[in-house]
Structures are given as structure tokens and as C-alpha cells.
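First, one chain by itself: the form predicted alone, in C-alpha cells.
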Amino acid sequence: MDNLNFNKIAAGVLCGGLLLMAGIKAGEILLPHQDIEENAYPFEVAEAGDGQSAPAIPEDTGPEPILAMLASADIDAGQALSKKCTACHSFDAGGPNKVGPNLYNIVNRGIGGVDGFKYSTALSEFGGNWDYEQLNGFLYKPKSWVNGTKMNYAGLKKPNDRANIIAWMRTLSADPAQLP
């Protein structure tokens, strides 16, 4: 190699070694940098105890109530929710149940109550009807709500979706359920 190549090679590396300087003075004096007075995300830390007990972990309560939400669901959006569904369900008046029960007419219908359809034995002897608690409480999360069901569907978390679907599965029915 040749000094003349050495030398082009040399000011390339100092040129862009002090552009690079130069660049962090130029956004140093455009953003200087400022010390906050606290935290904009502040975090309460507990004191330490004896060392012996462990912190509470907040237990899952269950589903937040929907009530109050089912008399302005948006029907289209429950309805655009339950094709994620429709692998095992079926929704219309004498459907076919497929790996799930057809779910026409679900609202106020006993658990467990559609003929011809093999239900696990824990949700068999659940008992009561699916009113709009009990499909609330089921939607959030099949397993813990009625544990042992087959139904493998880790649920609905948000409040709104649980709703929107519940007011859209109200309307599949020849006389709907009264909200309430």
C-alpha cells in the first residue's frame, strides 16, 4: 500500500471521527441535558418487613360486570368477536353442534341443555342457566369459571368484548332475553 492511499484512508477515518464530534456538541447545545425533580412514572416501593413474609399477590378476582355495558354493545362488533368462534361453534336456529354446542338461543338457556351434545361432566353438573353473570364469568375465562370443561379457549379479557358478544348472542333467538 502506498502512503497516497494510507493518507486518504487516514483523513476519512479523522473526518468522520469529527463529524461525529461535531454532531453530539450541535445536540448538546440544541437539547441540553436537564435533571427532573421526579419521576414521571413514580413507583412506590413497600418497606421491608421482617424478611420472613412474602408480598401479597393480588388474587384474579373474576370478570369485571358487564351489566351495565350489554345495553349499549355494539351488536356487529360481538358479531365480528364470534367468528373466532365458529371453528366449534355453530350460531343458527337448529345448527349443528360441532366440537362445541350450537349456541342459538344460549342466553337464559339451562348449562348443559343441548340435546345430542356430550358435555363434560363438570360442566354437566354445574347447573343453573346462562344468564348474563353466568356468560360473563364463562367468557372471561372457561377454565377457572367451570374447571374441568373441555372448552379450550383461554377467553375474553376486556370487559367491552365480553359485552358486545353477549348483547350480539342476546339477538340469536326467537324471543330475546330481557336485558337488565
The other form holds:
Amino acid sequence: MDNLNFNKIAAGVLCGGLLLMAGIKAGEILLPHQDIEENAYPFEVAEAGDGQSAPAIPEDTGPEPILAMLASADIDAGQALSKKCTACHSFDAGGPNKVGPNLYNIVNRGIGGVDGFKYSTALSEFGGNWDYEQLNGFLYKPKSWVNGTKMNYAGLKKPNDRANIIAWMRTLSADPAQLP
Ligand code: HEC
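Given the form predicted alone above, I would also like to look at the protein as it appears in the form predicted together with ligand HEC.
Everything in the complex follows now, all chains and molecules, and the chain you saw is the first one.
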């Protein structure tokens, strides 16, 4: 190997090395993995901690109170809504128990109070009366309000709907309960 060839090879090796180093450096500049990972974590924690910018996970906020809505509720709309119940309930005086008990005169009636209907233990041991607040809570989400109830119904999520149907059920009585 003469000197010229040696120089060419040496220059080539040197160039290759420089290119490699330049490539690594460029990679560090373009993709600073370490930096992103280290900074991102505390940033997220700080955000969640201040409770303001964390993404809103939809929470169960109900049942919203409906007492104030009862006096001006839409009784006809309530009656229309009762179609969601009639697969399982009758509403007329002396009507039969179906999958669920008859609901005539339900406002202020004893919880689990229909003789001859086989209630779940959860409901028959619940105690108290179906006042407006109990009805509002139960109809919002039956299985949460009375844990263990056998009423298989998801519930009425809109406060308006609950106010309307409760106002209608109130009229199903020879002596309707007082409005709040
Ligand atoms: C799939 C059938 C089904 C549907 C639909 C249903 N219910 Fe019920 N409901 C039941 C059953 C069963 C019970 C008895 C629950 C228990 O014993 O735990 C019950 C119980 C009740 C009670 C308590 C009665 C008492 O005597 O203590 C009320 C109030 C009630 N339902 C209202 C409604 C209303 C209002 C609707 C419509 C918005 C409705 N239910 C829809 C099956 C149903």
C-alpha cells in the first residue's frame, strides 16, 4: 500500500466516523426521548393534582332534586312516560300486580306495601314511605337507590321526566298527597 492509498483510506475512515457522530448528534436533537419522558410525567401529575385541567370523566351526579319542579310539572307528559312502566306495572285502582306491584296511590304509600306481591328482600326491608324524595331517588336509578331491588329498569335520568311522572302518579289517588 502506498502513501496515497493509505491517505485515501484514512480519510474515508475519518469521514465515516464524522458522519456517524453527526448522525448521532442529529438524532439527539431531533428525538430527545429522555427529555420528553422525564418532563412529561411530572407535568401530568401536576395537572391532575390541581383538579382543573384533568379531563372530565362523566360522573354520576344525580339524582337532582325535583321537589321545586312538581307544582309546575307536565302531568300529561308524565302519563305518556308511564308507558315505560306498564309492561311491569298497572296504575289503576284495584289493578293487578304484574312483574311489579300495582302503583295506584303510590305517593306516600309504604315502601314494599302491596299485600300479596313478592318483593325482593332489599325492598321489603327498606322501610319508610314513597315520599317525593324516595320516588325521585328510586326512579333515577333503582338499583343504586335500593341495592338489591328486582326492578330491572335503568331509570329516568332527566329530572324533568321524573318530576312529570311523579306528578302524574300523585293524581292517581282518591286523596292526592300534598304538593311540597
Ligand atoms: C321490567 C319491569 C319493570 C319496569 C319496566 C318498571 N318496574 Fe317498577 N318495579 C318492578 C319490580 C319487579 C318491582 C318490585 C321491586 C322489588 O321487589 O325489589 C318494582 C317496584 C316499583 C316501585 C316500588 C313499589 C312498592 O310497592 O314499593 C315503584 C314506585 C316502581 N316500581 C315504579 C316504577 C315506574 C314509575 C316505572 C316506569 C318509569 C317502573 N317502575 C318500571 C318492575 C318494573
